[in-house]
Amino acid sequence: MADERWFSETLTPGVRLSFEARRVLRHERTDNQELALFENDVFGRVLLLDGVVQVTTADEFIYHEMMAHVPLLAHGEPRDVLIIGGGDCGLAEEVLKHSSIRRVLQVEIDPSVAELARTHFGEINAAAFADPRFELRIGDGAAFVRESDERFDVVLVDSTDPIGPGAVLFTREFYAGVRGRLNPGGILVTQNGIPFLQTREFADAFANLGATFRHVACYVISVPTYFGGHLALGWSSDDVAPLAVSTEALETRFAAAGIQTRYYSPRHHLAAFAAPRYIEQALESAVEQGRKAGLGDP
């Protein structure tokens, strides 16, 4: 068809993944990045930033459920949560499903992304915007954790990849700032890309986390639109080891929460930390490098 349009993800040099756009909803250069929003027959509404897939309405539940419920149920009684990035606000909606939450503060750098999400992604975020516990603040997340004196039980970094405005969110300085914002027993979870394709970025980030926190691990998920193998989510805490909570305790907490999920389960919660060996080896090496560098006080 003469009016067909295709958008390509170009995150990895030498590799291109293309999506047919049945209808283009937005395509523009914002103050921070190139933004493309379109409809695809397989993945629904698709958002790309700087040529990288951020979210699709078809498979967002996988990423958002695992980023939210793993740390929140491991914590046990989270009350205050900080989200850095996460402009589609689907993660905030998952967090707010927990009745123990009294406040979710989200700091998103690009107002265009937040406005677009509210207009076009209501099926995954309308409940968050209707919830008085939710506050969306437009600003620089790195500056916020550096300058704020607020404290949180869980911090979730739902960032773009370490390019453009998202690069600062993978640095030692940023992780040290987050550490200063955590309450005792606090947990940080980070988006750490596809280890198979982003080997150097994965190693650098976990070296910085290893230099900053006492307990560092990652758990993996499979999201169809994030191609190239497993997606890694980083786990960091000075107080809570990733496997310290039993399956029985997680099942009790999950049942009490009354949350309906499509991907998360207590058994999968723990199983996700059993990463393939190549990821496990890369993680161990990176964390050890960070410890030896003496960049922090883990």
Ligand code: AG3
Second form
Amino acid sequence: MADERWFSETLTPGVRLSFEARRVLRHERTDNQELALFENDVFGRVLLLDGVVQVTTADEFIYHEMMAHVPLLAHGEPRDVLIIGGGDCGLAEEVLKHSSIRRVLQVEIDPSVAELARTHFGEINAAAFADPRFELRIGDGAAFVRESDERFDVVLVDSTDPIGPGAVLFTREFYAGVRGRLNPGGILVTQNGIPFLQTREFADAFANLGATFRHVACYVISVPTYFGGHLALGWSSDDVAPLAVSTEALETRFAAAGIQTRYYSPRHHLAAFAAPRYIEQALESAVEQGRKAGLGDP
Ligand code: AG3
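Take the protein just shown as the form predicted alone and give its structure as the form predicted in complex with the named molecule.
Every component of the complex follows; first up is the chain already shown.
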């Protein structure tokens, strides 16, 4: 995958996205996946898992702000949040900026990623590790949602792609498990990849979400290091439609929260749900297919 100076994303057959490593901090095979961490002049610290860019210190704010603030501000009064995956812990830090939050439980499968998060990603997660509301547990997120009887207002699946250890996090069984962990008014947000390149994976995941939840939608973000066009984030809820909240209500909540952002804004929050047509069409037909397979009956 690398000649120690250049590391490549190899997710799409026939395409390589390469980064020069000024300094290699880690390159190893963990029990779960291949991990590479290095410094790049443009993007700062870059983490690749199984040859796919996961996080860079330069552009992580886009993904983390949009994954956290969209469901939390739409919810209005979130208290308990569950994060599945999210090993770099940048998402937890963003969630904890909301003062209504009393607990963030994160279940990450790979202890090497969690350890590296502490040693090398303090810039994006130090506040989370210093926060008594945050609990990081090493374990299998799919098993957790199946076996736990705890409930949460918002569940965030900050996963890798549906290859390797993350594949289970895109199944109907997993989504049904998450549904059982949500409080009334609860919202699930998921990482659903690059629709332009991962067409099959996108359709399968949204069919599974469509079979499980009443309201299913997606919103899009543009992250420089996630190659291939927009990245889709999934919205699922039995009680809350994504556009049910007004810009005014979001403005009020956002001002009250006093959170500084660089990508998220209440206006962009709602705009992001107006996905480009090729994504909207793929979403509609996938959800429709899933509906036929049976609502809430995995
Ligand atoms: N995890 C999601 C990375 C998805 C990248 N996928 C892709 N480019 N196809 C990010 C972890 C950040 N906490």
